[in-house]
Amino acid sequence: MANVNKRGGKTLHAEIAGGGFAGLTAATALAQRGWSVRLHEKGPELRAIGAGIYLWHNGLRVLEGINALEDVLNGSHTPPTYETRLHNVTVSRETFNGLPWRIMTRAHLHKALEKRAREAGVDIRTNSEVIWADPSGKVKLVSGEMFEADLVVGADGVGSKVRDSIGFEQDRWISTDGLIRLLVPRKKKELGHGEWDNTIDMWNFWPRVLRILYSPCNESELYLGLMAPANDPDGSRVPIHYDTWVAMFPFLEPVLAEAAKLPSARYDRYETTKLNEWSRGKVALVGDAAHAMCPALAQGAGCGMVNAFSLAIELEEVPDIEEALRSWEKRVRPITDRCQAISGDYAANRSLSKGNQFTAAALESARYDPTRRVYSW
């Protein structure tokens, strides 16, 4: 257990809105540094929304920093290569010069983060939604309860009520394309001969635009990202329109047959949110509340976790909380802004279909080590 963090003889206290990856990371990192932390999750339980997720070196270093890495590595997968196919012909195989990366189910990552938060002493409240916050450090719940804190963290997603109640200025836009994210059995035997342990990014532009990101999470589970333009009624249909997808990707028939059985599939268009500032007074925003981005570089969760972890480090080093929030944003925001811009450009232009697009600039955020504030690889 960390030593109690006191300033002026008082234990510092944080109220955190949102029990996703960024919220749990912030809660754990603060609690491990002696803060009293209460986390509010509006749902009846803590759970991950979605299917699979990629974490790169930056996110893996955060897990190491909060002592959750071993749990996540056990039950996740690093593919031998990231293969890109255009019209079913391989155009690139990327290994990122040994840069660590990992694929897992979102539930697997979320479970490991929740475990560390509880071990650190975080007070987790479910059925508890923060609907209003004030820069002075006050929050209000949907129940009408009011709390005061030395720090408020808005980690409550794209539709953040912490952010919107305070009135942070924002630009927000929605992309042409969207994804259906699914977890299905891997069916390696049924798929037959092939390098089915790879990530395979499959693009077709004729006779229609469809993409499948094939991502093995572990020995038994496969994450499928099915991309289609929003104006394609069959490509964006949920449950998936089996005939549409199998006509373009016939070699994936065994896993697409499993995907077609899933009634709870959801089609989500890519969203980007950019704010003028990430903090005001004693309130800081992390994750999608601050910087929702297109998934082209698979860095949305990683950047959110890095920024949440970095916030705790900054608060440990800078005595004044409001000054710490300003210096935190100045330190980490440029990396996230550049990642968000490249992700948006790649999504708008469908650039990943060309292959070999994980350039040095595209991998900048992935290479960042928030525990040492340096770049690796």
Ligand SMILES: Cc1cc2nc3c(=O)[nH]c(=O)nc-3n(C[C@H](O)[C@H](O)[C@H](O)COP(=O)(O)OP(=O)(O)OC[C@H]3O[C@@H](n4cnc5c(N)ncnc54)[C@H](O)[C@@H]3O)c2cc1C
The other form holds:
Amino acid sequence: MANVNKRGGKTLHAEIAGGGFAGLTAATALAQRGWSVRLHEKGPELRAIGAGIYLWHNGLRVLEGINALEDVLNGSHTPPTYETRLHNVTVSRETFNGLPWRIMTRAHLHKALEKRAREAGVDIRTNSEVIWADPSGKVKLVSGEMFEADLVVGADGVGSKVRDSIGFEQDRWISTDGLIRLLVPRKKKELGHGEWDNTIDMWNFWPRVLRILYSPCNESELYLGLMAPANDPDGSRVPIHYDTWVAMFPFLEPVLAEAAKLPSARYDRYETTKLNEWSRGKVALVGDAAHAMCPALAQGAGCGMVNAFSLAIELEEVPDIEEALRSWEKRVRPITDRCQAISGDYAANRSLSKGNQFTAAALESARYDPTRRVYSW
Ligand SMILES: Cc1cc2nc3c(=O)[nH]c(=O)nc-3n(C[C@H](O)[C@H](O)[C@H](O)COP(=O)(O)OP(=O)(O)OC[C@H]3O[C@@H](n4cnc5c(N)ncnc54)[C@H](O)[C@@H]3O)c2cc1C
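Switching forms now, from the form predicted alone to the form predicted in complex with this ligand, please provide the structure.
Every chain and every other molecule in the complex is listed next, the one we just looked at coming first.
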């Protein structure tokens, strides 16, 4: 790869806050283009929080772009169809016209990204919390250390300190529904006859609102998303209230019994963040720090990875850093904004329960290929 990072004979340096999917992608894509990169993770180790994750064509193209696709494809799964059931009756089976998509555990994706970052030479520091950043390119750690960089990337999630210390104008809101995310053994034999390799999105509105998103990640691991309104004490309870869930989904008893054994489950509501701008001076925000969204279209991480990857490409092409950040936002932001809006609307109206909701507009971000800057499919 061309070593275009040297401007005025100096190697460019980036400080990145956050070792999630967006931060690791940005770090790797920059390091692969010759930047010196230091990544700060506030936790004691790099690890993914949550259970499973869907990636679509856009995210898979990013993985190919940073040379991590092979590792992710091994040990993940593409279901034959995305089936939607309403009150236990199948209302649609979607295959997205062949658009690539994949389900995996979060740990699997995270491990592949971490491996690429380390291979690319990223200096990863754990127990290293960024508490302040400045548009001139300075960051301060909780330890009191200060660093100066040509580029600061705030990839520190929905509660971003990089964003909030700079004072980006923002709207933030939280959903009325939430999800308990769990990884359990597949138990295919015990589930008996059925198309258990599919994604099965099961909605019930009566006698109460409960949904299970059944998502096989590989041969042995199943991702269950158990959705309930926040004002339903039994539906939102963790560890899960076994009787409540089995009463509504009796055919899933073998896997719900496994889910009920998991004490560390969490019930999370969906946060949305909308900013007036994603960059200021030498600071760029990527991932949930910039655009946390409802997960209806399963695109939060995918868009974050696309935007992180696209940032490195833009910086390769536009010599002035602040100008590159502005043109990067102009290029990629409209796609994310539209995805965030549709995802929020779908979540608020529980639209996925109708089936056949992965329309061309809903799949716009998924169809984007950031390595070629075109829509495929
Ligand atoms: C229920 C649910 C289901 C979802 N399903 C999908 C899906 O299927 N597909 C999809 O694409 N997206 C999905 N998403 C969205 C996806 O989870 C997020 O968009 C994605 O994880 C955001 O990644 P990130 O790297 O921006 O932030 P995070 O994953 O939040 O990572 C931020 C990292 O920064 C660290 N950190 C935080 N503050 C600091 C600091 N001050 N200094 C240093 N480090 C710090 C954190 O410890 C963490 O490691 C879902 C979201 C929810 C809530």
